[in-house]
Amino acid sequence: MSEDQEPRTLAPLSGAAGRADVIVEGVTYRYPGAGRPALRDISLRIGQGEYVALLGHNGSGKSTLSRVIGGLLAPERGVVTVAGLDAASAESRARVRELVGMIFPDPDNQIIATVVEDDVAWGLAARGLPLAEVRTRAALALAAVGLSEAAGRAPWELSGGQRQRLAIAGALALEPRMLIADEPTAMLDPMARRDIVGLLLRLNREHGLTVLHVTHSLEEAALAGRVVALEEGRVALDEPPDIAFANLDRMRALRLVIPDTARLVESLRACGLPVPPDALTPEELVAALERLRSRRA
């Protein structure tokens, strides 16, 4: 690289923001031998560049839906298209799996190499890309998740949060247009959970990646641009966070765990304080109360 060349970085996605990246139409899915379907006639659209939180109690169908969108499961009925491609079609399934990066709760299930850089490069090498391109894209992906200095280390030397970053880097190296993060913080401590959610938000905002964040956490969901909740395999809620969290009784009816901070916000609002309903973390609540105090000073 000459001195006047800019270093290559992970480039933002181009295209019209808001265009439908994912279209789910009338999808039903039943696991083999199951008495009732895990998904029941679901229809949903996710626009390019959206950050969508997918909520639901255990067994609601949220992980099944994420796997159907990612091309890992074929629906019994209905159609799923990703960037115009049929996610269940044998002809387009491989391409859909490149366009949609999947992140799972346990990063160790996605790490296969003994060196961090090699793990990110594995998927690229398996696709027969030139060695120079493999190295460049692996380096870009590691830089995007903040693991450049760990490139030569063994994955098992990394913390749980760093290993989840490594799993994300492996998906980014394939240059997806969408990330599906299925409970990516479930096995992490609170600090690592914040770091991973912050990384997903940054990838969405700075690089235009569409993100479907499957989570149990209302605190994490409050950071999304849109909240979708499933109940018994159906869409029960599809709203912006400030509207979705204004009615905690509805969240309770969906058998979601209400955080202590959200209950406090609910009590404050009942007392007449106009605290935003999506102030679901202690930091957000303190900031909201500070803003109220400054307005009344």
Ligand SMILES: Nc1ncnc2c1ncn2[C@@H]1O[C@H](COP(=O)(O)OP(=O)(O)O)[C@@H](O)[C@H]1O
Second form
Amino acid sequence: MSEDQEPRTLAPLSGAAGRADVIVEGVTYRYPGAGRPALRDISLRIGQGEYVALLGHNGSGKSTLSRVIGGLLAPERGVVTVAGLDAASAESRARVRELVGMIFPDPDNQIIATVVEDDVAWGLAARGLPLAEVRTRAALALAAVGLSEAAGRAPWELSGGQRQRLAIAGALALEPRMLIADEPTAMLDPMARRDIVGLLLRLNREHGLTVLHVTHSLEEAALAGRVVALEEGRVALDEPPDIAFANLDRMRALRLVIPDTARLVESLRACGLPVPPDALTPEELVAALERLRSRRA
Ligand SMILES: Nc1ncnc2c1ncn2[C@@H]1O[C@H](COP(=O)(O)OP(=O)(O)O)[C@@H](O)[C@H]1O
Ligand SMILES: [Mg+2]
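I have the form predicted on its own already, so could you send the form predicted together with the named molecule?
Okay, now the whole complex, with that chain kicking things off.
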């Protein structure tokens, strides 16, 4: 390789990708035959490179909104554009589905092949890409999720967290501008959860991928740059996490699960101890208490 030649990375990782702003404007969606709409007059904008956590009680519309943004469902009213393309129109829908990679709770629903590398290659081969390009992109995608070593293994030999990483690699191989991860940690143990959230954060921070992370966990949402919460198909909250989580009563009103640590922080603050309200994990609380102690010492 000559010196001025950049090493090859996945397209969105090179920064060469176009802007992937998501614009949701006045969107209402009703499932066929359903009386109540699942989404009611939702408007929301997501900028390129943002990491947005999407919270909400069961049935509040998180998965429906994800599918509408990903071009899988066409709204009854309103418009969704991704990178300027109409997500519902017959001409641009297929392109939007490439721009928006979707990850679901159960990776096994997305894994098709019997060899890890082939599973990532499958989606590319289905698009008619030349074999050399398929191999290169599959290798890059596996490297991006830390699964290069497992390329020749069978998916069922991998752990749940590794299989979710494989599903993410499958999405990355298609060179998306955005990942929508719909409760990607729901079926994983705590260690694998941290692993997957860490990977999503890294893909966002290091590679500029826009992330919409649907989760029930306030601890996970606290890591996002912005928290959007849905209630009965409407946007009920759209704020940075430290502001959103400073008022747990509002979280309770949205029927979200309040972490034990957050309840403890709330009690400590009620006792007059100035711990920050956004300390949601035990580690953060311990660090905050240690800072307080050293200040008082
Ligand atoms: N395939 C479907 N057919 C009919 N109604 C659905 C379907 N999927 C979801 N719904 C309804 O749409 C609403 C929103 O659901 P969903 O988007 O799955 O919520 P969430 O992901 O927040 O749990 C709920 O009332 C749910 O019952
Ligand atoms: Mg859902």
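Just so we're on the same page, rigid core means the largest C-alpha set that superposes within 1.5 Å between forms. Because the structure is a prediction, the values reported are computed rather than measured. Numbering follows the first chain given and starts at 1.
On core superposition, residue 272 has its C-alpha offset by 2.5 angstrom between these two forms.
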